[in-house]
Every structure is written in structure tokens, then in C-alpha cells.
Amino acid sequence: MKIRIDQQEIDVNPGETILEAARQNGINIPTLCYHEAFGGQGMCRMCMVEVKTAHSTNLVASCTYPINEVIEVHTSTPVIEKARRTIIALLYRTAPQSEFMKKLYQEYKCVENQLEINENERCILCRLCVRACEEIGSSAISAILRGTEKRISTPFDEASTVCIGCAACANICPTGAIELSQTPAGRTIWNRTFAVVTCQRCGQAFATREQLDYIAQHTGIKGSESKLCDDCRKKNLAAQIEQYAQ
């Protein structure tokens, strides 16, 4: 099926979202809550685009809108730009500590406002962390409460028994909102401190005990493999392949 995005004609598979189609063709649409690993969540609404069908013109979230008919898409109109600017302005104010948001705020040339700022906050509630944790299989964190009180947390704001300290959440977070402290003594995240395992080869701390146990339990990978950090494991593997090739 052929559709048009910003004057460019592109080929799409029915059911594909506008955002996926655009990205595959090098067309940029701004997003905050999208990650290719999880698909569209429809939360930040930065990805709004204008869609013309045979019958009507609508503003839709491109990350969740499935293409099922011939459409014409505009990724930027004055109305859309204004909405994006307002969204950034408002989000910046809830997450003023985030460098990432500050940059966007400047990029979008948001107008100054008098709204109170939420001083120590960085989170913009994109929930990528929640999705990442779910994907790992832990689901230690979730979005709690509702409305303007909504936030991300572990149950009862306490150390979670199912958290494995893998820091997948902190790594995916675009705004650096999840506090993670890593010392040789241990890794602290979500109110819990984990003992860390050091790489047998390079001596770097690379994972928590719980993380390795978890991997062992779920994949059956055991033994020396799991005692190496990512880098050393790759090196190890490369060495093995080389050996094998010779």
C-alpha cells in the first residue's frame, strides 16, 4: 500500500503504524514515550500528526495509529507545533532537573511561564522503565495513583522483593530520573542495595547476584559465562571463534 507522508510517497504494510512507516523511510517525528522494543504507548502525544483520509482530517498519535487505508500525513503543521511546544513547556516544569527536558525546552523555544516548578524531579512519566522491567520479567515497578499524582514506584514505596537490580529501567530512562548508585560495595536502586559481582577477567563490577541467578533460572545459562562482564564475554567469544576458525 502506498501512502504519503510530508509529500513523500512511501510503501507500507497494512497495520503498520504511521510512526514505524515514517522512521523506516527516514522521516522524523518527535517522540518521548516510544521505544522500538515496545511499540507505541500513546502517552506523551508528541508524535501527533495530521491525517487526511478520504472522508476526514484528524490529528492522531502516529505511534498508535495503524495504517489501514490510503492516507496523507503531515508531520508538522502550525497547530501541531504549538501543541508540541505547550506539552514540552508543561513537562519541563514537572521535570526541571532533567537536562534532556531542558534541552527540548530550549529547542522548542517555549515561552516562559510563571508556573511552579517541581524542583527535584526528572521523571516525565513515559513509562519506558515500567515496560523495560516488564520485559525483563520482574515487574517490580509500576505507575501508581492517578491523575496529577501519578508516579512510578515499587509497591508501598519499599524495596521490592522481585527487583533484581538489573538497572534496565535506569538505562532506558530518557531523563535520568531513576536514582542508581554504584560502588564496589553494591548497587542501590529503588530503595534496595544489591551485592555486585565482579568480572572474573577485568575485575569490573558488572551485575548483581540476583540478576545472575535470575538469568540462570530463566535461561539455563550457568557457569563461567555468567561471571564475565559484557565486554569480556564478547572478547572471550571472539577469541573462541578465532580459535575455532583456525
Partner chain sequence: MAADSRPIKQKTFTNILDQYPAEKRYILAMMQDVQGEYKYLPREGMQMIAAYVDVPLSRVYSMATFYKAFSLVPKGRINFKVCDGTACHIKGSNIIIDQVYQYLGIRPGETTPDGEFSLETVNCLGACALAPAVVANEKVHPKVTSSGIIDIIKSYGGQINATSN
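Now the other one: the form predicted on its own, given that the block above is the form predicted in complex with the partner chain.
The text that comes after this line covers the one chain and nothing more.
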């Protein structure tokens, strides 16, 4: 199927989202709550685009809009840019301590609004961390409370007994909202400190024991391979392939 995005004709597979089709063809659409590992959520609305069909023209979230007919898409119009500026301005007031949001606020030349500023916050409630914990970790965190008090945390803000300390949530967070500290002695996240395991090859601390146990249980990677960091595991695999080829 052929569609047009910003006057560029491209081939797409039915069911692909507009965002997927755009990125596969080098067309940038800004996002905040999207990650290719989890697909679209349609929460932040930063990825809004204008879609023209044979019957109508609408603004839609490109990360969740499946392409099932011939359409024409515009990723940047005055209406869309105004909407994005408004979204960024609102999210910046929600999370003014985030350097990421501050940079976006300045980049889009947003206009001040009268909403109350949450002075100490860096979280924009994009929920990417929750998705990462559901898919990669152990569902240790979730959105708690309601309304203006809603935030991401462990149950009752206590150290979670199911958290494996993998830090997937902190690594995927776009605004740096999740507190993580690591020393040679341990990794602290979500009010819990985990002992860290060092790579047998390079000596770098790379995982918690709980994380390695979880990986072994769900992927079968254990033994000597489980004691190597990702980089050294890749080097080890490359050496084995090279030796096999000889």
C-alpha cells in the first residue's frame, strides 16, 4: 500500500502505525511516551499528525493510528506545532526540574501559562518505566494515587520485594525522574539497595544477583555466560563465531 507523508510517497504494510512508517523512511515525528520495544501508548500526544482520508481530515496520535487505507499525512502544520507547544508547556510546568523538559520548552519557544508549577518534580507520567517493568522486570512499580497527586512508585513507597534492581525503568525514563545510584558495593533504586555482580572479564559492575536469577529463569542464560556483561558477552560470541569460521 502506498501513502504520502509530507509529500513523500512511501510503501507501507497494512496495520503499521503512521509513526512506524515515518521512522522507517527517515521522517521525524517527535515523541515522549513512545518506545519501539513497547509500541504506542497515545498518552502524551506529542506525536500528533494531520491525516487526510477520502472522507475527512483529523489530528491523530501517530503512534497508535494503524494504516488500513490510503491516506495523506502532514507531520508539521501550524495547528500541530501549536498543539505541541501547548503540550510541552503543560508538561514542563508539571516537571520543571527535568533538564530534558527544560530543553524542549526552550526549543519550542513555549509561552508561559498560569498553571501551578510542581517545583520538585521531574516525572511527566509517560509510564514508559511502568511498561518496561512489566515487560522486562517484575511489575514492581505502577501509577499510584489520583488526580494531581498521581505518581509512579512502589506500593506504599516501600522497598519492593519483587523488584530485581535491573534499572530498566531508570534507563528508559526520558526525563531522568527515577533516582538511581550505584557504587562498587551496590545499586540503590526504589528505596532498596542491591548487591551488584561484577563481570568476570572486564571487572565492571553490571547487574544485581536478583536480575541474573530472573534472566536465568526466563531466558536460560546462566553459568559462565551469566557472569559476563553485555559487551563482554558479545565479544565472547564474536570470538566463538570467528573460531568456528576458521
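Positions refer to the first chain, counted from 1. Here the structure is a predicted model, which means the values were calculated and not measured. Between two forms, the rigid core is defined as the largest C-alpha subset superposing within 1.5 Å.
Among T188, E134, E50, G42, the residue lying at the hinge where one rigid part turns against the other between these two forms is E134. Between the two rigid parts, the smaller one rotates 9° against the larger between these two forms, as C-alpha superposition shows. In the rigid-core superposition between these two forms, residue position A238 carries a C-alpha shift of 4.5 Å.
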